[in-house]
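Only one chain comes next, encoded as structure tokens, the form predicted alone.
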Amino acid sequence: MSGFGDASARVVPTDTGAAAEARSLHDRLTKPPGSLGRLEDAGVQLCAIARTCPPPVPETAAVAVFAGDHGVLAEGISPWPQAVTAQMVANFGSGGAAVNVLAGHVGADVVVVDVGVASELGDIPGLRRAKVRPGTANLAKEPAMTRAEAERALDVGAQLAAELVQDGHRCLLTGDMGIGNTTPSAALISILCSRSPAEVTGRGTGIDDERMHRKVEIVARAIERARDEGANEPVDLLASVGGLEIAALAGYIVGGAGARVPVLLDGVIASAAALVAAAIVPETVGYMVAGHRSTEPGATAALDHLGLVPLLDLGLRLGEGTGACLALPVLQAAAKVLRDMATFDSAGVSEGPAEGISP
């Protein structure tokens, strides 16, 4: 059985009993019920994932940055050249990127994986070499990859997730790098959320109006081609209009769910991958935590479709795993509240306002 197939078979629904116990505990803690807002929901989800209350604190964490290039860049949808993908992979290796800084700040390990960079990479410290193919084909004209290649990329992600959990990581963060990857993400989100390309296609690195108009047209053209070619099943859609790093992320998300640890999502690329993962293995949604709300419109569409509420909204659109890193301490705090906070009984505090006295 493949790495992805094995991970898929291990995914089980999260524990509703542990979630109910967590909600009951929150109501007994020394605070007004619901007063910690989204933090309480996150703690309940952690209990459901861990199948116990209080939950373990999700540490140590690892952010996996999957890198791949995109043939659709030939359509002029980005002002950034393809060479930037390889240059940024080298930057990750030397510790100079934003994700390195933020991961270091929150104590997360960074793992960089070449799953589809177009060029051959030199000697880069810590780089995992798992190239399925050197970049995708131009999805505006033909399938981005074969189904077999999509399946291999799914395996790459699932196998890394299993390895990281086996090594002691208890929270997996998603990261990505690939110039042009908001275009395949928009195509996947449009199809899987039944939204128009114009609704879910964003400006990515900050393109002008002319490029934006062209980008929407290309997303629409890719979707029409995929439908004409009969790509309806999730893996076929992934192969037709997706990206190698998106496929690896989908495998990584399922791998994390199969290992029963929370998977902290980053931005729009991770959101597209999460949709694919959920379409293949619906129970994975219970293990997903939305780290932040990207300014890319497709991210909000995907999160709404998945029923996920982000922990942060900071106007981010960088990717790399930066938003997930920033959200990690919030998720860890959610576990610590349930573990360490006193109940009304244990603290000798009166529960609620006195009768007849306005609060």
Second form
There are 2 protein chains.
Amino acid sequence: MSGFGDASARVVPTDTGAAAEARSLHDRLTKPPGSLGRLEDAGVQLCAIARTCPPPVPETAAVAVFAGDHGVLAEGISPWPQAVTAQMVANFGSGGAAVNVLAGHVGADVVVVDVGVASELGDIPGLRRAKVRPGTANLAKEPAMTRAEAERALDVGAQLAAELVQDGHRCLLTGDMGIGNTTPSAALISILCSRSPAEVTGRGTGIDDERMHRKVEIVARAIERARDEGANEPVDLLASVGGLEIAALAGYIVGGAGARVPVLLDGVIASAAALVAAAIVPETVGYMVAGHRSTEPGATAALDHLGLVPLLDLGLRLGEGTGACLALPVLQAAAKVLRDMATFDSAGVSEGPAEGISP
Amino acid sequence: MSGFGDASARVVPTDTGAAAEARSLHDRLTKPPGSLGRLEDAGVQLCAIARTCPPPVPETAAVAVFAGDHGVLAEGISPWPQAVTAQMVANFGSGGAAVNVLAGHVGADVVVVDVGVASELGDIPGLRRAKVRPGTANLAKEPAMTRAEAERALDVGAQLAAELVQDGHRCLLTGDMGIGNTTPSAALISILCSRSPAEVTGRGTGIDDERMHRKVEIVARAIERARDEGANEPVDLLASVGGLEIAALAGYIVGGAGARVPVLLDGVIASAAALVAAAIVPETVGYMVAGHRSTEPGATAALDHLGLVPLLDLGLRLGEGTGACLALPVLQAAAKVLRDMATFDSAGVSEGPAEGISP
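Next block: the form predicted in complex with a further copy of the same chain, after the form predicted alone:
First the chain shown before, then all remaining chains and molecules of the complex.
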């Protein structure tokens, strides 16, 4: 089995030669150069990842929904009870959640992984059981988990990514479930992007001003504690102020990059995990595609830091992988444009002098 | 056959009762209220259009690509030769254009209509021949077409919409092809949105500063001429400064609204046609869904005027219906969420007190 260490070692920079070939092909296709905007950029990236132009179309995709609970919920940072994490995992199992509907719509497989739900889960169809611990500790007061636990969660994610690619999936989508998980995400984003807690903490599922004020304070307190405890290195930070599903996602992202497939990021939880992945293995960034711009301010801070421009901006703040699912058809379209469009030559279309756009 | 007049008479306001039912259902589905952002708004609109909740999923869709030429090309407003319109129609016929690839990707049928290409077109598979005249006159100097010609083009669009819905299509996408057609679009948008030519004229397929300056002047001159000639009423304006494909699109939009299906708008050409449609039959706006935000400034001006928020913003400026095709899966997803997601009750998920969001 391939753990996080193996996956990290396998990540190579994406191929600039294939990217250049894609840019050149785009200029010969029957359309004004650049007129497909970010769809062209996405196609170029897919070529760089696959090291060939045109790129394979990522028809077979999977969304991994990593679930975990958060001790910090004791601080009252969310109005939702912790039990909802387990209830939603059951809902994923019976196909009634948003991610089931949207993944089904775009033809992606859903894989749900218990990497740290607080309660013991009953019989849930298709659930992967990889619980590292039953929820994190309260990061406002102590490290969320030990470094060894963070490493085990990284392994869970990396192993699943390797397995999914082994099974023929050509695009990995990130998903998450964990009541309270925008709080550790904000803490990680604040530290890794050098932004203040107030700048990157959002209202999550929807909280009032009073609770929001408390949430920012908790994030600030967790960051201060982590600093006092000397957590600097990315895995130590992940253990100190992160979450089990965030750690698994970081492993999954590196695993996808190691297997040379695009990793389509969902919202703010995925963005926090992506920052951790990039801090450990910088070359993973070339394999990341930002699915959408979450309404959480931390998501935008993280994507800016990573230099990623999201494909969609629909005002989503649900998580689960929903935004990544909605973005999948756009990514597939980017590949098909390069694979299937005619060139000016092949179609007998006159090429306009593209003034002001091309050199 | 159903012409534009019949279609106009059939347009009724969308159903506010079904919309309210959809909003209420959205708040009971297993997700924080409002957390699917604009996907929720789109679902509500689909219910209002179909007059039922949940709405039918618009699985079967068609994109009509209306093609026409523009006499104003003589003024040097585009670097592309007029022959490219006909060459691209041939490219549509052989399946090599961007709209073919993207429509194929999302499962939409492509229907190409010659409503005003300047040259005689040869044998092109699937082409609908409905040429009203071989290109418009030069709108910088004289009316683009007569009022009777504009009315015939409106009929062409309305009839095709009725036929497509009759054949089982449940969503109509707009498409266009016409070298030079951002110029009449800018003129119509300037007049109908009360914006200056400089504000709403864009670089189209990509032109340099000098040509851009000339283009703004041409738009201003056309508007002045139309005013001098007393063109005020929307069909007169369409005849004076419009285009044959723009007129057909306006008819198609009203035809879709009259048949009570959503009309998914592409870019700036569609936006100009939508303004005309709304000026003639205001209730059509309820049936319009803006597929994407074109980079053309006129598109944003028109969408703002119509009160439409686009689903996608990918920096597209190609036309043909490409942006509408990319948006179709998002619209379908909006319907499936309402149809297929579990409610808190049905899934046994605790409902969090959604503070600060719900009343």
